[in-house]
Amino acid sequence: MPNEPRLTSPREVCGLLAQLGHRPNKGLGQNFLIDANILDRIVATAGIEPEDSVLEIGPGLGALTERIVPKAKSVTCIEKDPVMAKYLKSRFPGLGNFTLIESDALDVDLDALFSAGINKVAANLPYSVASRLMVEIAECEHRPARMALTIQKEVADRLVSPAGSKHYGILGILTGVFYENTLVKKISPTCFLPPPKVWSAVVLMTRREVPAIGKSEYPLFKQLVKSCFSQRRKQIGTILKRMGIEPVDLILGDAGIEHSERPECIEIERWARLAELLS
């Protein structure tokens, strides 16, 4: 693409978005990724093959999505901003392997997109929603082999964290039932315009062979875990037994679990024994 604005030149970056008369979107979370450094090491990270269909949530100018259309046998582009849509379809015009849906992700029926072939995902998720569609995408029954994902920060530290740390939780809790979450990179804040507040991370989720929990008792599993890390600096054994849970200690025993442990301490399989057995 010759001709286009080189989406990693902030110059270039801020004559496209004057040209466009946009500026960025802090409620869409519209930091534009402009290190062509990360986003080679998101698309290494995806590990994309020819034969793959890859989505990308959040797309912006297009900068990663240049990188991945020709790597894959299929690229889908979820974006909210009009005017960002309208750009894309300029920037990618008349490519077979190109498709571009014009949403708010949280709108879209994802399962439904992994079912028809999608395998793999690369995106900078917008930053207000990452965590929830996080959970939205490990919740789908056809869930992505592997998803390479620019997190805020802080919620990769959540995403990655092992039981016992002071960021371990629902979410890497949730997510960790159907993948292995792992901490690719850091990012400065200067390499996207504008600089966002916080520091940034590449994160890399693939998917387990065998989730932590089966399909009838996640819903039980999920519910359990929620409700306990709402009081997690209490004692797991006062915690059930408040939920109307009896033996507790009975239990808790055949979980592996102590009633002195707090919700921040047990491990997921722990957790999945656990709701297994008041299953």
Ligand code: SAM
Second form
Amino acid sequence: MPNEPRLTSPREVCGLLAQLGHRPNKGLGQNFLIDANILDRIVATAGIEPEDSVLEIGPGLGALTERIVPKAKSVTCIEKDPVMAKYLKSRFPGLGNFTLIESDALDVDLDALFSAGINKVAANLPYSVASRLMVEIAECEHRPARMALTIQKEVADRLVSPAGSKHYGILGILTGVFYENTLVKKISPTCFLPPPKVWSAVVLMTRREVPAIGKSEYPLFKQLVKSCFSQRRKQIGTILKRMGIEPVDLILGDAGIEHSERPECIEIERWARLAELLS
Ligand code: SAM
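Can you now output the form predicted together with this ligand? The one shown was the form predicted on its own.
So here's everything in the complex, that chain up top.
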């Protein structure tokens, strides 16, 4: 794209935004990645092959998009901001493998996109909806094989922390049923324009061959985890007793869980066994 502004040059990005008459929208999490190494790292983490169909949520000005388009069979982008959407259409005109959906990603039927063949996601997610999107995607029936995402570092900690650690909780468990989550790289605020107040991180989510719990037991599993974590400092035996579950200690014993354990110490596999026994 010889005549287009370089999206890794702060000066050129500022010039482009001025030309578009646009000020980065905080509510939409518009912190544009301007570090070429990080952008390349996200693409490498997604492991994009020529036969892959990729979804990007929140393409913004297209810094990541322009790296994915030459590598993938197809790229579908969902962008909520009409100014960004209009610019993207002019930056990637008439490309056979590029599709733009101008919408709020939360209003898009993501499972329909995945069932139509999208098998990877690469994105610098809007932080306000990142956790919700990760869970919604994980819960899709045709969930993608691999996702490389930039998210807030604090959310990344919750995504990857094992049972027993202070960040372990609902996000890590619900996504962990379907994905192996790893933190790939921490990102300094200075890699963005404008810089956010917090650190970020690139995470990799690789689909598990077999989810930790069956499709029919998942709704009960989710409800159980959510209500137990709303009382995370209490003992699991006490929580279940208050829910009217009987005989608590027998069921817990069968799931390999002690009455006195706290929700934050129970691994996904033991939550799954407990949900199976209760279902
Ligand atoms: N991908 C670009 C980059 O890396 O520089 C921009 C990433 S910026 C963190 C997030 C982008 O998501 C913005 O372009 C914003 O307009 C868009 N966005 C925010 N909320 C959205 C939503 N609910 N659905 C779709 N796009 C959204």
